[in-house]
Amino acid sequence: MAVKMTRRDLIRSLSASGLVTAGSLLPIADLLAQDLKPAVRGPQPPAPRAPLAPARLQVNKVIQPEREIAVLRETDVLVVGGGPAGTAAALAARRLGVDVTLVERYGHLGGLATGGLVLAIFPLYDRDDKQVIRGIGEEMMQRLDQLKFGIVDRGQAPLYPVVDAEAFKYVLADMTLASGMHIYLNCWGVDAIIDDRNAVKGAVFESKSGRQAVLAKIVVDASGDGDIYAAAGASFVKVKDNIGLVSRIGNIHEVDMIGDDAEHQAGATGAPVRKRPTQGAPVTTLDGKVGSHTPVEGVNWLNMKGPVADGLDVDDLTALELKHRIALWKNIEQVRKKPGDESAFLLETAPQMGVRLTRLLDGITSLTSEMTEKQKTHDDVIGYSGTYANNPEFQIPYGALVPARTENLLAAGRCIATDFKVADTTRLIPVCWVTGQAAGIAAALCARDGSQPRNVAIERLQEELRKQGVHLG
């Protein structure tokens, strides 16, 4: 008989994958005392501030006056976005000895792999079940291997690994802090800084500290949405795609199918058979679905495809966020009607929605479906995608990370230069590790040499990629 757990039991179990079990950081009290400014509890003396320049309403138009923006920091490489691509980029750049600043809009690192609860790590393997995505992403998974409830189904191709979101947040916090990079969380990139030659010189951010600037020699746009390259004037293609909301369900000891082309099926022994990554269930067909297992016993993750919408439209995002949460609650009510699942509960809805694609860069090279279908090789290869949805693995060219015209800027992650069909693969977590690691190394080389991303010596870039464990064929 399956043991039923309370929400408190499950949270205790989940927390075992964090600071207490891993033990690689300082005791919590010492850790929290590090790098904090001395503070006294209670009312504080007024801090000096720059002259205000609020927006003004003038004849039914809102006018923002010109104002000076305080420089928060100057750095060699600025990485905007702390998701899979951004964390890989920042870690890779830091290993070349340059000063790195990583800025993330949420209060955690990992993007959709953690805050989005997209816990499946695919595609990792080629058609012969050889792992072709390694490098920093493999290092992250090796660290998760050491944590109780950190990751399952490692090295079992064609099955793909599944991670625990909290364990992964911990690993990323540990790796980034230990690297010596500078990190800002809860800080949203809202504009690009350009010089009189239209070269990017940094970015502007909004946070509880107000509007501030970070100046940089090279900027890596790993925002997912191409926010910085769009603000800098780089050309791109706007796209719309499905937007869902992933959740975790507690007190579940089964898996079921999710969507028409899902692989989440129970095998003869009841174990999940997952040969092909799921697209997620449309929200209209959840109808009591319970999803797939995670590293924590009794906890499933439920992928949701969601409808096609505009991930750059606040109206669409707001409506979907609210409606998806209602749908997930109604789904758990359906789950509880099944015999044996009466004690199931909605453990967590993702803090961030699963926006798949919004902008695709106009790059030096645009990676097209014709290239991938014909297995085109690239002299400037920086890594591979694994096989996905019956499409074989393919090479990724460096030119897909470099804007066609904008200088001092690289893209990484789901917003690189591809066509819409290929982007359905390059948006996935392990492929974002690949493009992020390459962008980070290229940015570090440019910062050290004073060169432009479009002029990087490809042989040197590939040499550094190999040193960091990347598979180039």
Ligand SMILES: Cc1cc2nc3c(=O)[nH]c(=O)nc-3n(C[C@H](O)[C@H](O)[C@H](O)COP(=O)(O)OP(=O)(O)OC[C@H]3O[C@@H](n4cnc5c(N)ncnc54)[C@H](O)[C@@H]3O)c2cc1C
The other form holds:
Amino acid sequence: MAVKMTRRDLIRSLSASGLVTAGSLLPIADLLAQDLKPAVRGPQPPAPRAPLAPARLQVNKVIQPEREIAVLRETDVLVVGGGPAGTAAALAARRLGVDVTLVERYGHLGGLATGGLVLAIFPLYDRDDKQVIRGIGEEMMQRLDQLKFGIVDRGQAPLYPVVDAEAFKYVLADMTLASGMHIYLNCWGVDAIIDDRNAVKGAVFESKSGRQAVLAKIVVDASGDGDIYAAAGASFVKVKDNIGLVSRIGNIHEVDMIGDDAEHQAGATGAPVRKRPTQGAPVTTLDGKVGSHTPVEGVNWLNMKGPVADGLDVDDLTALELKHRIALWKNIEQVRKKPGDESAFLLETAPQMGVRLTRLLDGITSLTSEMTEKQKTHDDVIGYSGTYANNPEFQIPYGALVPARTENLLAAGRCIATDFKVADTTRLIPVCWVTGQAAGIAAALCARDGSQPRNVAIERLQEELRKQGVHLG
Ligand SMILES: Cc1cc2nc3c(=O)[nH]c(=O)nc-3n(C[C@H](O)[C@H](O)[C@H](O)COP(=O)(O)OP(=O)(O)OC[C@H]3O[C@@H](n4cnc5c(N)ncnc54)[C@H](O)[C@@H]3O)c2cc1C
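Got the form predicted on its own; any chance of the form predicted in complex with the ligand too?
The complete assembly is shown below, putting the previous chain first.
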């Protein structure tokens, strides 16, 4: 349990660490004080140790002995994964007054939209350029509107907004902390907890604190990869897709153009060209590509398609991380050869690998391309996807979030139940906001009533979605 630090304790500890001199407390100090345990620098008194149970090598097999796992927390709704889907799910659930715990493996929130440097937010609009994705995602963008360098190209359909990753991390930290949810960062979900009926009861996490459990009434798997539903035994389809590594380039004053090389070359030598930018379309080759503009003048983001690989295979992930970074370095060297771009530099390669799709849930409804192309309407609609890649806008059914058999569990984000073709749209950031928000509300309703996700009263779910600003048509 977190211990509150008094102001005096905080000043003392900051003074001891040289962060503050007498009478000049940093303005962020009160924020830093929240939830910190009092700490003294240097050797610490011995802490009670959990009984050791290391894995054992037995006749060429590594055996993990059975052991009891400490319970870190009990909660109503546990959301695993703090990307677009997970943050939307956690915020939406919290608004229904239930206790929410959000767990994320990295040290920031936002998933691929921040750590993956995927900065373009599409598809938001229908074919008439009307914005069909609103709700919590729209609230996040409104928060970004208020920040200098937070977001550009808002409300300019068919152009899509582009965000700044750090501004977005800030907004998400602020919104989640203010909501009163409980957050664990740097905490990796490694297993599901199930009871003797195979119903999910929580998840096991690994962190610097060791292996700990969070018990929950309902779990939302927003890991993007369906890590928790796979561990719980839910059925799914494994898929492979292109894996890239997105980056940002600094000191750059042109953007890549779609198809028109002559125009592109003109941009390289003259004034910045802002006509027909790629809007984040992934490049297939890195022959001096400069990417698309961001909210910060002189900074571009460079999307990357990458080869098809297995996003669940540590060998593939390792090889691509290393090779992509080499390719991006060589790309920037090529960029610098262009007259006018001599000062361009590789500002940042994404800390988070660009994995698109890995697992697709077997849900009570699987959203198929036939349904989306014919714009099938669903009684259990939870929101829309905008039009993307020449496909029309379409409705998303709640059934695509609910596992076909496993109980107490919902999926949100890029790992929901769709076919591979539809997943190319449902994996996009605003659509992940939609499925996340609906999963969060459904989870909260179930936690309050003690009911199952498959039995959620659709009218109540839709009523709450409307109250939270979601467009249902
Ligand atoms: C290269 C690339 C380019 C793209 N371009 C665009 C674009 O231009 N526009 C657009 O809208 N979309 C784009 N997308 C798609 C979009 O970025 C993602 O599909 C979207 O962010 C998915 O959201 P999510 O919340 O489902 O998953 P993620 O964003 O992957 O978030 C999942 C979160 O869960 C965490 N996590 C994973 N496993 C665990 C675990 N076991 N325990 C705890 N935490 C875990 C992750 O660290 C992450 O924070 C692109 C994707 C890629 C890869």
